[in-house]
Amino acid sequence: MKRWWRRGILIFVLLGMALLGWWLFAPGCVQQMPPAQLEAEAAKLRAPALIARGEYLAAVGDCAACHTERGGQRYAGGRVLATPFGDVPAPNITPDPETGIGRWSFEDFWRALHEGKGRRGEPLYPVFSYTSFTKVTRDDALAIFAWLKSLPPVHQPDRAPRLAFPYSVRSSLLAWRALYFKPGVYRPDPARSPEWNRGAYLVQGLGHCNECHTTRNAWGGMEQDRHLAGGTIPVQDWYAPDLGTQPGGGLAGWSSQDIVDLLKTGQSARGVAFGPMADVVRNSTQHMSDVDLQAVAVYLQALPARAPAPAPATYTQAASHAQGGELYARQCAACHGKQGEGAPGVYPPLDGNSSVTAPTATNAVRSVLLGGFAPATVGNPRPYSMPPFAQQLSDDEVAAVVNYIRQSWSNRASAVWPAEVGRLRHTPVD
């Protein structure tokens, strides 16, 4: 009875917020710009240097990843972005006048990026990462807009979100925005170097790294005191690691060059990009300049040390550890080495690998089940891949070999149980 009473109160509060949000964010008429102003803006947007800069910045922001349906035309939308609250298809952002942003002014685009509001003033769902994009400067936003306006228009109508109630009531976002969104362009820290500030701007803003690499609460809000400290990506069920390189961080011991190499080629001496990060490298970071990649590395290296993690629970069944060792010797050692040392430039090491020793075994389990596929990049056009073992190994066997890897050599990570392997085996793959 108490549970239903609390749920009723919650729904009542949300509906009240929704009504207030409707009053504040009720869609209005689109403000029309005078013809002379429209013509002047259009001429400015045609500047080749501005368009070229916008193309680079759109790659840094990985805009195509969300706004391109698999097998579809770039930036024409349609890709369904799954959330714990329902599905939100990404919109068409080509300059088609009917179904895209052809009739948008720069002020419309700036409002979406900076304030998280649509052309008619409606609040946008935060699956669009305006919580990070708000930090982008007007000059950079203008360049991105110029690039998008230069694309061939694609006539592809947007699809409506499929969200559960009360999340389907768009104006209920008032409450979410009040709690988790603070608009504001990035302000450089005068106490830091220009290189650190550039890295902070890219990581916090256009690169929107926090959107995956930070824990979210039940309402989908980022826990601000855990900036870049790692978290499970909702619905996708991949673990985005802690990006700290100081003691206790998920990338502890990584050098600046290790970070640059991974972002540039998808592979470094400390590990490879796989899962969702492989797509980020393929579509975005490999196209970044060396100067910007180094700035990102400088910023990540300056993240504070983390508190020591509690001692992990070990898998104490000796028979299972022996089984894992046998499976490793038979299936893994030929590539990753008998001592988990890997093969430099070819196969990643498993001893001390941050993906192996992460707080959760999710990534290690899914790599065994689905295989490991590093991105093909200009710097590494033919990467070696790891085959999937989902059809060959049972849940018990996958748990055994993953536990063996996570608790051998210098690794001292927590155990995974066969039931968790079974759950991850049936996680949908985008």
The other form holds:
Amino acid sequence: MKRWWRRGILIFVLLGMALLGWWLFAPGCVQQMPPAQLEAEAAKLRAPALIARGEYLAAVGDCAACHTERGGQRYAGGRVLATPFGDVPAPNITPDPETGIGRWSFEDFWRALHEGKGRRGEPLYPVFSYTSFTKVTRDDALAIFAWLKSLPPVHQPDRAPRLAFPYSVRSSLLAWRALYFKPGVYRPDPARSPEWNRGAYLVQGLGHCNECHTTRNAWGGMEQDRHLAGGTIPVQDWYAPDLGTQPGGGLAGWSSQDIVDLLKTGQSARGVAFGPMADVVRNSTQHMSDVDLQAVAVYLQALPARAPAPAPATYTQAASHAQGGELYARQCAACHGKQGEGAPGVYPPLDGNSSVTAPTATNAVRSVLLGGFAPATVGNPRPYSMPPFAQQLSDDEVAAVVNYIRQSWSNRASAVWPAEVGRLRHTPVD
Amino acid sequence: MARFGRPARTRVTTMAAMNSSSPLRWLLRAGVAVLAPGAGAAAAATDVPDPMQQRVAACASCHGARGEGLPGDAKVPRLAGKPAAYLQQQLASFQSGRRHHAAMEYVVRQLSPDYLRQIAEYFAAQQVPYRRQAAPAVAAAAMQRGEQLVRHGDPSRGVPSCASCHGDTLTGVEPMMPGLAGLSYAYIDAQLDAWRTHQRVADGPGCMVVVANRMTGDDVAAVAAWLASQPPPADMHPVPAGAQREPLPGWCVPGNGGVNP
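What would you give as the form predicted in complex with the partner chain, now that the form predicted on its own is on the page?
Starting with the chain above, the whole complex follows.
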């Protein structure tokens, strides 16, 4: 009797495991559309006005940035997106029937964008920002789909993600989604102006600004109460600043014009786009209409004031401060001015520059190490540049000059230590 | 030291040595006077003279203000006077990830093809006297081997001479062939090794990958040593297109890139 009982438990456990395995690993199936319906949809998607609108919206969403490999064909995928959980190569979204989205219906596309689910119903990895794209309207999604379908097909098979267990099991996403993903198209706030609502739609939805500008927790989820309040981008290790322009915000004091200038030309009176934001300006925001950029500015201007940050401990090593000042005079002052005032329209000021005084010195340190050009845009086709100092300055020297800049004039930001400079020196540039 | 017919400009403005009469200060004053705060950078770019040298400060810190190369950094090549199309292609290669150098890849990544062309043309147009490179200490036999390979190649190994493609004067051939004269031992050695290990690849026919792989490690060192120890010729201009002494080997003609003999 006892033996039967034991055997029963074993069978029950095995059955349970089989069920769990099926639930975790079962292949989904594609929902096929009748051919006549597919043809009708294809005809609708060929409307030139729809395609043109889709091209604009795809630029706003910066789809090409992830879905294009460096040096590769646009939208053909292959760019490997590194996350703390592993690498996910972006798929081919040209209309190639075998390797792209050639056989996708609009419903398939809508499900991916709105629900974060693949063509077989499998949950997609949220490195694809459906957490934001879910807010995109069906009309806009249709236009983007029409644009993608109008592209020349490129035959380029997708590569499989390389993720650590348990993230490699897609069903593990079900728990993540329950916690951090709320599907739903953007709902306008009737108490706000149409311009504000347009800005909110662009920033929260298609523009997916939150994906970088909001702190992520250990599971990669966005902290809801930290909406656009800044955060370090995982793996890339750039600090995406708080976008608040009210007192205490990362862009405190930025006017609407400053925001529009930066997004349109890559440069404003207050700062320059660099690192990943330079990519965003070059690929995406410089192509946005003035009306949309203005709406974004209105929305950002209306973000709430932030609680004032605690005053950072002052850097008290006088010798290092003197060394920093000497380095500043020799290497930086010629362009950025003796008092960090910059040169309007040419070199950004450092006094009061939010990239300099950010909560972390990461961006200041990396800018000193890497230098580089402001992005070349239609509005600023021949940008000025900053020399990279990685080859010239030691970790001690970079720390000294960054601390000097972060704690001179009106700037009061925390100190950085040489060891941190050493770490950032070896952080790969994507 | 070899000099060009046109005298080199003596006033070279560097980032560190700005003074009150420098073009930058002038430019900034003009910019400040003309522009209201908040005006885009584009306005500044059109209202002032065009100091390309100032725009490319990021290049100057390693390659010299006019691309003349810096003494003391033998691994960084000179850019001044190289064929513009070659320079533009290399910039584009750093951008697309075809050619590798972390600092170069970051610096050029946000630039448009048109701006890359203008930067290439700026450096191609610079005429700065060549600096004689420090001659590396190598055995006389290696020096002879180096000269043999540069001038005549090694037919027994199927290695064409350097001169057959890079020009009899080794100053390059318009529009795409870079000169070899005036480069340092460290740079030539590193580039030949990069070709040998496929770290460097070309857009067109992969001649250099093939040639470099037919050379031994000693051959690479010998060629680099001989080239670096030669005084730069009086006229460092690349020779005009079509002025090559002998045609490129059949497997090294554009369009024939897939043929690997």
